[in-house]
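Quick heads-up: it's one chain on its own, the form predicted alone, in structure tokens.
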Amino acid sequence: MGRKILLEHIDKPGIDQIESYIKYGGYRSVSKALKEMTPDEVTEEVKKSGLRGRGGAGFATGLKWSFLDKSTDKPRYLLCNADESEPGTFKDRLLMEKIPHLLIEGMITSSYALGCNTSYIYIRGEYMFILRILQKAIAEAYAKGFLGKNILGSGFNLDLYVHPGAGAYICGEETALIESLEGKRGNPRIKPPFPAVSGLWNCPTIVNNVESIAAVVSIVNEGGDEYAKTGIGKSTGTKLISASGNINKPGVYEIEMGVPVEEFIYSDEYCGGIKNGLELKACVPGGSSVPILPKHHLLYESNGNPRLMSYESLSEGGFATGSMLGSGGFIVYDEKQCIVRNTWNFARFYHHESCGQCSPCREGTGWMERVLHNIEYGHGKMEDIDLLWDIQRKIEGNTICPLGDAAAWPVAAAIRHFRHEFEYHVKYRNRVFDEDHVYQPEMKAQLV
């Protein structure tokens, strides 16, 4: 069994209530940080830990904190990005629902390190029942003296609020989140200036993911060097993976960075293999925005070594042979799944969720959706495949925020690795699928 850091106590009775949480060691990091450490020392431990952002980008958390502008008299803010909107990702929901005080403790300790006296948890609109869980836990933390004025007699003050969004994927982007929190339409801002210099209400602001902030608790309790002993290379610590699709045991798993992908899919400790005894066909390893990988690229790096669940290994070889760990939304496809249909489904999502601020994304996502719809439903032409490639190429890198890239990468990877399926759809008007649109494995030979 791998080491558990975030989910160690998640099944303990009453762990969502502050008394039980304290019984199992909760809020020790707050006491240690406020009584024994300076804010800069907390930041230094996070740097030592090698913790990288768990929301998708994988940027070094401690380094991001060090960018916070401390030369101004303006207030500073810590924003927790709980707008978990990436299709295939649901691990932050588990943390907030089952062990909310872990996030709150991480917010207090992180706010102290950053010199923030007001912090926010921005939660997606569809998570309203979790909002109520968090509000109850925050009230308990205030009652115990972990929030409010002069916390634990340290002189440090912190007020923490939960703010619900309206259910927009674009608000998972940090500057769109800030715009929404300010009461505006959730459109991303042009950077620079970056939020660390001019964020919420033009004040220095840090935006971190739920899992990233929760990990700070263990880092402060154990020390950054100890945390860094778990994992592999620059991928330190553990990672929560949202596993779904055609597997026997879907759910949220905490893995030590560096577990082989094949072990994660087939071992009983994790996904338990492919459902109904079918063959693995492909996988989207980091949420819908990252490139899909066919079986041989998913399980092995370009040099033949086993592919690992780490930032470096999953991106090895670039998008030609690799993908991204991303947000950890691990979506598995069996041999009966249609890549064209799944790609069209993703394209529908990104078209719907585009804020429309940038022309390449506003027009391109809709164009890709329409072309994919035509191919999927037997009305496509061979030249449509190259047209899709051209559209995605002109979206990538040409938008204010990464949503354009998120829409382009799934299309590019699907064509790169499964062009034969697109061609078959066009040539045979999609007859490879039955009336329920289930892929017929006996027709596979015709796809080569």
Second form
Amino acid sequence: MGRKILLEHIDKPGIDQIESYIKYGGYRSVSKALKEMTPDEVTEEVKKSGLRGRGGAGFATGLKWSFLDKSTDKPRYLLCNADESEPGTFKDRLLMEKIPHLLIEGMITSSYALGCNTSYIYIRGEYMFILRILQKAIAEAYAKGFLGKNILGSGFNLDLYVHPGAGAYICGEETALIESLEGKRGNPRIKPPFPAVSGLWNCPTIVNNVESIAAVVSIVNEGGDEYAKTGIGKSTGTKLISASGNINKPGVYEIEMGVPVEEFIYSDEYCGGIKNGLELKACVPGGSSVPILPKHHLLYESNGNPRLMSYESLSEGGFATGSMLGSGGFIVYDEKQCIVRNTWNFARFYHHESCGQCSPCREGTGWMERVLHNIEYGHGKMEDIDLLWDIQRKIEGNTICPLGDAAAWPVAAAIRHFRHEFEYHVKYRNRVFDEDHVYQPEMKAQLV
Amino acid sequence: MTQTEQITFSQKSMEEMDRIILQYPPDKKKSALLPVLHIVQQENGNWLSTEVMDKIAKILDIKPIEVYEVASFYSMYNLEPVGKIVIEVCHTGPCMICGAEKIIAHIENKLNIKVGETTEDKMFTLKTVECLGACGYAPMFQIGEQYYENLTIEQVDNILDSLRKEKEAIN
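What would the structure be for the form predicted in complex with its partner chain, given that what you showed me was the form predicted alone?
Let us now look at the entire complex, which starts with that chain.
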């Protein structure tokens, strides 16, 4: 069993209530930080921990914090990104539903480090039932004196609120999240200025993912060096992986960074192998935006070494043979799944979620969806495959925010690794699928 | 804007809105727009009429267009009337490969409507939605605030039948 940092107490009775949470060591980081440490010392520990943003980008959290503009007398804001909308990702939900106080504790300690007196948790609107759990937990924290004025007699004040979105994937992008919190459409802003200089209401702002903020609790309690002992290389600590698709045991697992991918898929401790005794075909290891990998690239790095669950190992080989750890949304496909259909599905998603600001994304995502729909439903032409490649290449890097890249990469990777499936669709129309659009390898074999 | 005079919200909703407005600086009332729209949508039969949106603009001291552009951007706001029970089936990747399409087809047959439509008795609206963050518990749908996960055809029947009975009992 690997070390558990975030989910250690998840099964303890009543852990969603403050008494039980405190009984199991909760809120220690608040008293330690506020009574024994300066804000800069807290930031220093986060830097030492090597913690990287758990929302998907993997940017060093301590470094991000150090960019916060403290030279003005404007208020500073910490926003927690709980917009969790990346297909395949459902890890933050577990943390907030089961151990809401871990996030709240992390918000208090982090707000102290950053000098914020008002902080917000921006949660996706569909998670309204979790918003209510968080609000109840926040009320408990106020009652115990962990929130409000003069927390634990330290002189530090903090108000914490939960703010719901209303159904828009784009609001997980930090500047779109800020726009949304200001009561506007979720249109990402042009950077610079970055939020650390000019964010919410043009004030210096830090936006961090739920899991990143929860990790700060352990970093303050045990020290950044201790946290960094877990994991491998520049992937320190543990990571929540939300596993879905054709596996025996879908769910959220906390892994020590560095677990071999093969072990994660086949071990009974984690995914428990492929469902119905089928073969592993492919996997999207870090949420729908990251490149899909066929089995051999998934399990082995380009040098033949086993691929590990870490930022470095999953991206080894670049996009030619690698992918990304991303948000930890680990989607597994068995041999019967159709890559074309899956790619069309994701293209539809990005078309639906494009905010419409940048032409390459607004037009390109819809174009890719239509071309993929044609191929999937037997109306495709061979040159459509090259057309798709061309469209995705012209979206990537040409948009204000990374949604364009996120829409382009799945299409590029599917063509890169599974071009033959696209060609089969064009050549044999949709006859390689049964009536449920389930890919039939044996039918394909007959057609070759 | 004479019609906005006729729009009133319950005492409970008004108090809830006042509480939410206080979460933001006094000159940033517009920030309350998304949470406030959730509250009034629920009170208004799960959709937002122009009159309701105009009223919210007045409450938050913003222009009506600022409300319309937000309400039309976010997928959770309904700008047309919907059924009493709105079924939102996730059909994104992980749900699709775990059987979401069969669930959608079954509901279409059972209720005799297509995705996006409302039953004649105005009881059910069927929608497909993008990823709801329940990928490991697929297939799933959301009704109101509740998630129904790891669905089988049998469970779908039971859930919809019992919700229908509940609503009919209220009437």
